[in-house]
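Read the single chain below, which is given as structure tokens and is the form predicted on its own.
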Amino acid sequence: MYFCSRNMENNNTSKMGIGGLLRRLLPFVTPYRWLLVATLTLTFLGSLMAQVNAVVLDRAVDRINALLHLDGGFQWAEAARILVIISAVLLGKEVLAALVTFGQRIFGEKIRINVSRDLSLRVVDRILTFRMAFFSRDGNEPGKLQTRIDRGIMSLSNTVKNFFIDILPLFTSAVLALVLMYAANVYVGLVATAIIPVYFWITTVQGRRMKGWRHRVFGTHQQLSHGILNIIESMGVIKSFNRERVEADKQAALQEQSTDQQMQTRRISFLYEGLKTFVEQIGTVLIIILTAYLVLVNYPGMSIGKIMYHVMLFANVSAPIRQLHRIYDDLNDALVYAEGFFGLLDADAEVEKSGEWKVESGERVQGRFELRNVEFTYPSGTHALRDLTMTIEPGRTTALVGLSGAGKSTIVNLLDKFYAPDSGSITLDGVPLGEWDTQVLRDNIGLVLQKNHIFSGTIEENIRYGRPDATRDEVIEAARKAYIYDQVMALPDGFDSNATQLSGGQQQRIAIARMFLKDPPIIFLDEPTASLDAIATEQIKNSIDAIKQGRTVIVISHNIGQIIDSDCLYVLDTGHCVQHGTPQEVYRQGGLYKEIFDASARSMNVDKIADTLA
């Protein structure tokens, strides 16, 4: 009837260095290798003809110098041949210079684009199969998860960028130069080199300095997308007790609080930035006096021209150290935000476990739901559930009733696997939860809420979500079932209408639609009818009642009406079961179900409804 097999994986998430981030991107731009060639080879080409200009000035400088020092006097037919030769090889290493920038600039953009939307989807997937326990954590928030998405996705994009067209371009040239300068002079080159790891040793300990703000600055960045997002979502209850001000200086201190950690590590920036700017000032002028030196005492290699050749050449070496500052500022900026894009890529412990229980094709799910000692406390600490034990009849109604927080809702959470209980065990027609394919233990359960999430799109994609594969004239029927198809024909658009400006009752009824739509064998309401209408909820009831047969449906209501029409219920206190039975037994046997009915009874006035009715 079934079959089983077990499929577990654990991956660890550490703490990365610039070495490590690299590492983590690779497999993101491995897929585009032939484009990563092609950039690498453009990035030579471009380094190589960085390096004519300093050429080309050596050898013109000796020329002319050579022309001013004739015996028979300067030669103007001489010098204008050699202006138009440095003219035409400058300006077609110009052209040729301009082509390959482009190309490079190009590939190695297209590889940035593809990377930020394979990081993207990769990262989408993911938190599509994270339990519900994770968004309810702290620091999960909907502003907060989307604030690191965001800014992961855009510093590792960025960090492609870094490295692919500015990073690598800028230190091939460097290294070529370095190379040259060595050819020409060994004392110069070696005074070119001692000056790169000062200037990269300062980078380091300012990258270190630094790394703790930009955490802060992080964590109020995320607070500040939370809490705008917050408002808007709340701007109802904001304006009804005119709390705007409220809102306004809460929002206020937060951006005072970012604004000042991100004076802080601007000013550590900037004194980093002019050390590091005069240690460069330092090699420049210590080039200028060595090669000086070196035509003066007549040097064999050393001429006025190599004197300008070897600062132009120092120049395309520290052109890397000029930019090395913001480059190291995004990595270090790309390492915090990838922490926490990448732990959201390494959360196994917060992913879906499923086993692999199947119903053969053409078999039904009973729906016999067996609770035995469950223990639950929600991350947030909420201990919702403490030794619960009970048992979901197939093919009956199961009332759940008790006050706010009694775990009712929590009980539909761990049916559903939203949640897993801590302890104790919970099975679906005698196999263990846990075991069951989470696909199809949800493809044979209908859920309707008493707040159901509407997407943006027309009602019909809306109602369709319940079964993609469904008909037109399928989703009608179900809009008719659900009493809300003379609403949606009467706006101009009917079913191509956008289904997010619908009133909340009209919201709910299409939830319902989809529950319809869906059919499952196993239906869970949880409050379907508390945005309705009474006429509504009489409609709805009827069409409810109807599809309860030989179903297995569980029912959350504080609707005296819809709890006294099921088979069973169970009555909960703080995460307890304290009385079951049948609906009549129950009420007989006194206790917090009889005083749940009564009070429900007086706050209807059912004296007066009967007096009205007689």
Ligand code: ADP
Second form
Amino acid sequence: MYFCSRNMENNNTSKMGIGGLLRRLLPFVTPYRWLLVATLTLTFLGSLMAQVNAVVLDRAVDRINALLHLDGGFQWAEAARILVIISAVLLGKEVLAALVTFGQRIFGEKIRINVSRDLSLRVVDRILTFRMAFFSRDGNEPGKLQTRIDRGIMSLSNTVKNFFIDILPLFTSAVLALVLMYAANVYVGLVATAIIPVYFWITTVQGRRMKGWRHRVFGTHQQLSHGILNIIESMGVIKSFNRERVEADKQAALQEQSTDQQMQTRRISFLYEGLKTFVEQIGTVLIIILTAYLVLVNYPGMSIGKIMYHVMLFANVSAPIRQLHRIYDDLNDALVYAEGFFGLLDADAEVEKSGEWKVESGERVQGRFELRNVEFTYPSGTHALRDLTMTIEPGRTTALVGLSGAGKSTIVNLLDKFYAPDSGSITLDGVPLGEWDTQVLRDNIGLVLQKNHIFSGTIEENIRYGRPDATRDEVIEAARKAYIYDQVMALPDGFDSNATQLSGGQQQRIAIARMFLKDPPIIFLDEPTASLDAIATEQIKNSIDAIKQGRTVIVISHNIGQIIDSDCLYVLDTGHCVQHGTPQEVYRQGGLYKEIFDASARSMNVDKIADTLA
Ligand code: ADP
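Right, the form predicted on its own is done; let's see the coordinates for the form predicted in complex with the named molecule.
Complete assembly follows, chain above in first position.
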């Protein structure tokens, strides 16, 4: 998807043509084909009715004219008859036209809204299948992704409306009006037709000039919404460093750029609009002059009423063509946004790969992970793991130790199949990880991170996320085991309280309760107590000790107390394993572990703690 956002910002030519765009949209429209047929039928009726005014006026003017020049003098009865007929026809037509337009709009909107919903459902379904690497790539940040999706859906559903609802009525009306003009007089028809290519030409030049600007406006828009999201997410840091001004200036610069770009597009747009109106007026003047001339020279079939008739028909020809630029603009927008949007739907390479391997029902996953010569680089280019070889023994607790950035969390990311290694092999119970059914694998793994994401919703809903079919009693039991039950009950709404209002430590215990409910044979704990106070840390240590029994556990921690409890530990340095063995053995070896251990003991002031406790 990286390529998509790049294209949008730097590339001025879309690869997808209008034909391609419509082809991609068609499958989304076909489910509503009957609605479409109804809309188009109403459209055709509407186009027919649009010509009624011209025909009625043509006849009326000639009749009234004849009445004025009648030899026997003016006849009031005949005049009244003409007026009643005109009024009845015009009023009747207006009532019918209002009904037809209403039906056409309602049906059209129904198609647009339904297509918009389907596009949105499809893209969400799709994104949920993507592997983690997709989301950590440049250009796929939340704000940018959101803009790409929002804009895509909006402009694609507009295209549906434009093409199927707007263009067709306009053009049927234009074609009908043109046919009537030719039928009345070929020369007048030719003058009206001659204007059309000029219009098309101006619209095409306008479109070409606007295209580059549209790409730029879109790029800036993406940056703006990403920037605002970033500000909201980092509010605490911004305020604590008094960087409000800096952030506001960054946004101001972007807004300035956006304003310039928008003004530039408007300037181009207004210039060409003016040109088109001018051409249209010239067309109208030519038609008036030509028809007046034909009437004056007594050309067969020409009467004074024809001047009005031709001008009104020409208005029906030019009105839709005048709309052409808007539709052309929208289509060009849609081409830009469609590329990003369909890029998401097409990104098969981003879909998480799943193998077929499943455990037999009743059989339990053991949890023996073997990593052999694993190399891994993040999409951003960070070479996080180098020639890593290690074995995680089933039913035991293995600690991963190392300085920050050594690659400990990356190992967990790989074992959970969030990412795939560049080379080397990883097996679980002897089966390569790639061959495991991803869902089965993750059903068997419980993951507790330093910051566990709590969804907006009640505490009960959040715990139940671990196993949606759990009973309320099971949820309560899990909360008890995670030492959070009493605190939840102390809240006014108990388990129905909003989970996002809990403190970091409480949220952590909700996540642990969630894992108790899931009850997986393999558990990854990535600094689960890093943000907790001492009492909470001890309580969580107790609950983790309870859950560890008979399971394969990998714990990443800077807390020496948790590390020395492990059966085995691996020491990592810049993505490479430098030591391993039991905590005592590795300590005796000296090296990095001893350095970390001693520094940790010193930082805890162990001597004074011992004195205090004595
Ligand atoms: P640790 O858990 O030991 O602190 P990590 O495994 O988180 O270390 O990180 C190892 C290296 O990979 C670091 O240099 C870090 O910056 C980088 N890294 C971690 N996560 C990502 C990511 N999602 N995208 C790009 N680089 C990452």
